[in-house]
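We begin with a single chain expressed as structure tokens, specifically the form predicted alone.
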Amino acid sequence: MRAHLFYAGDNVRGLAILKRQGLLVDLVYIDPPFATGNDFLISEKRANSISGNGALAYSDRRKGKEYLDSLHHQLRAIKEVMSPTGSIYVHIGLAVEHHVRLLLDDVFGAGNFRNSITRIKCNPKNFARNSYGNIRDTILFYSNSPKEITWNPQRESLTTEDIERLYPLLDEQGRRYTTTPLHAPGVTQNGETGKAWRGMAPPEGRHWRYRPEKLEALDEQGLIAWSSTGNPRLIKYADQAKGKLPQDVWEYKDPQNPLYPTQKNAEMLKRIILTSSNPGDTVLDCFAGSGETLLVAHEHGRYFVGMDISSAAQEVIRQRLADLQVEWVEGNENFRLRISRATGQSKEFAGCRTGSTQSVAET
């Protein structure tokens, strides 16, 4: 049985160990430094501060070529431990977004680009400056393969306004519905959907969406609306709608009282994890920070691999995992910290596929 894993140290070194031990991850979410040039502080009273008093949580002083070279190296190391069907989400600031996308194109291939997701991160700002207010950042979404990908889109519930707009008609019982064409683009030369149904041929350049027996069944169920000119259309009811497919603009605002600088929205991470992994998969966050990705993965039946060199981050994560009864085991000589389930005997990392607990040991 697999279990969670944490590496307290430089993530490139930790990723190299994962590669040597043969562990593959199914989903990666990272929120690396944004090249802001700032140091982020943390204290008992406040996190997410770049001024005032507090201990150093992490330094974001690298900029320019030094920053990009470092991130490029980290992305190459991440790709080495991703499964063939894996995906990566890179959360990044607007100032370096275009540079980071080129790095991802180089590492994963431009053909594996999936989305540039706009994330609304805060309320509108009222700063006096010669530019528009910045209320967004970006999540760059890439797959490891152009065809194979884990994809479980999380549909959104329809609002009252959506229902009234998308389902403007009412039947005799007051149920809202709309109608859609029963034909689709394309010509079926010899198939049943290209032939006439009830004496009606599909429009030129199109074919019926269903075989004749399916069309008959829909009509018997009262799911075909006939116009005054005899044109059939499929009836779709609002109360049977599956919801809206997600788009590439998300509104997930950051926590107002974060436990660690740049802590991200848990619901946003839940969406990513449920969409791009399956229960029992392994989720990697090698810039773990507040540990939010790790907690959300654990809560939804995924294993996690977390990494962070910051002692402040390690302490926040240790405390948060303790609340979930995930044991933080001290004493690994090489990596100082390791995480295990609350039960089971600790095993060396090389045996993680069969042991009840994962720990990291350098070989």
Ligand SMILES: C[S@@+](CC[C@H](N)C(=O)[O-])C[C@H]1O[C@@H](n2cnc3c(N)ncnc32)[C@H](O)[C@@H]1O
Given for the second form:
Amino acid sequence: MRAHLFYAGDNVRGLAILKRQGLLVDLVYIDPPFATGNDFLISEKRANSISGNGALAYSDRRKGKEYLDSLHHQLRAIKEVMSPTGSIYVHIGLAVEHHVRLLLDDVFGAGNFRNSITRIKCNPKNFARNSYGNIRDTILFYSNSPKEITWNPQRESLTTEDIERLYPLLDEQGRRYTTTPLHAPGVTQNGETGKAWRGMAPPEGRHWRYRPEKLEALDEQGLIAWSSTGNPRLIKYADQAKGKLPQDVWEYKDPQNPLYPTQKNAEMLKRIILTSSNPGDTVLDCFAGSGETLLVAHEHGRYFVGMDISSAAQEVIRQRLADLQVEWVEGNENFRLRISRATGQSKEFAGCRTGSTQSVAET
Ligand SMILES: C[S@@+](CC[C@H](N)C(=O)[O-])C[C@H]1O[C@@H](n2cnc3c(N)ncnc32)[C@H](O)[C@@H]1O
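Moving on from the form predicted alone, kindly provide the form predicted together with this ligand as a structure.
And the full complex, kicking off with our chain again.
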């Protein structure tokens, strides 16, 4: 029986355990510290402060070479446990994003770069600084191989504004529609689409989008609008639109009252998980923080492997995962690993037991 896995400790050690056991993950989302130079605090009242009272949630004081060397090492360890069709999304801040992209080029290959996604993270700010307000950060998306990746794009529904702009016409029943040309660029050498239809040749340098029988069928169904000069155009109704394919600018603001500092937006994680994994796949977040990625993965039928070194994060995660069946591995140096060795089944977590969150010590 499979369960989710959480490693409470340093992720390089946790990833080495996954590798030894031959466990592979299908999707990685990480949101490592951004080299901000701050300590992030957590208290009973607030979990998003870098000043005032509170216990240390995590320290983000590493900078420059020390920061980049450490992340480089972690990225290499992550690649070792990724399936060939896997993808990785690295959420990163402006101060280091250009360096981190070079690290990712090095580890995954520049040819496996897919997107640099701009994420709008908050409302516009009114700071009196001699620079523009910063309302964005970046998600760098790479695949593990140039060929096949898991890809299930999640279309967005059209807003009322989109519908009014894209479908400006109303038919007799009050249905919104637009019309588009029935011909496309390029000349068909010998095919039917290059010939005249109802005595009308396609315009110079273009061909009909459909063969004559399909054009006839569209006209019979009332899906062709004829202009006063006899020019046919295809009718497209707003209520049949499939929605918009996502682009590389996303607006997902983070929660106002997080459970843990820098907790990320659940809808954003849902988009990543649904797009880049399939039900039953395994999602890794080895900088898990609040555990939001883990919960969203679980809600959508994926297995998760979570890791975090911070005892404050571990406490938040332990509470949030209390009702789930999780193999909990203590990475504390005083503990000893007791997960049994590889089962030969790359996706089975060896030694999983039934019941809710359980502790396993490290050897
Ligand atoms: C920016 S926070 C992640 C927030 C998370 N994405 C969320 O939605 O709540 C970064 C996390 O990485 C953890 N971390 C930093 N270095 C680590 C390491 N070497 N091993 C495991 N976790 C680490 C920190 O403890 C912190 O919780």
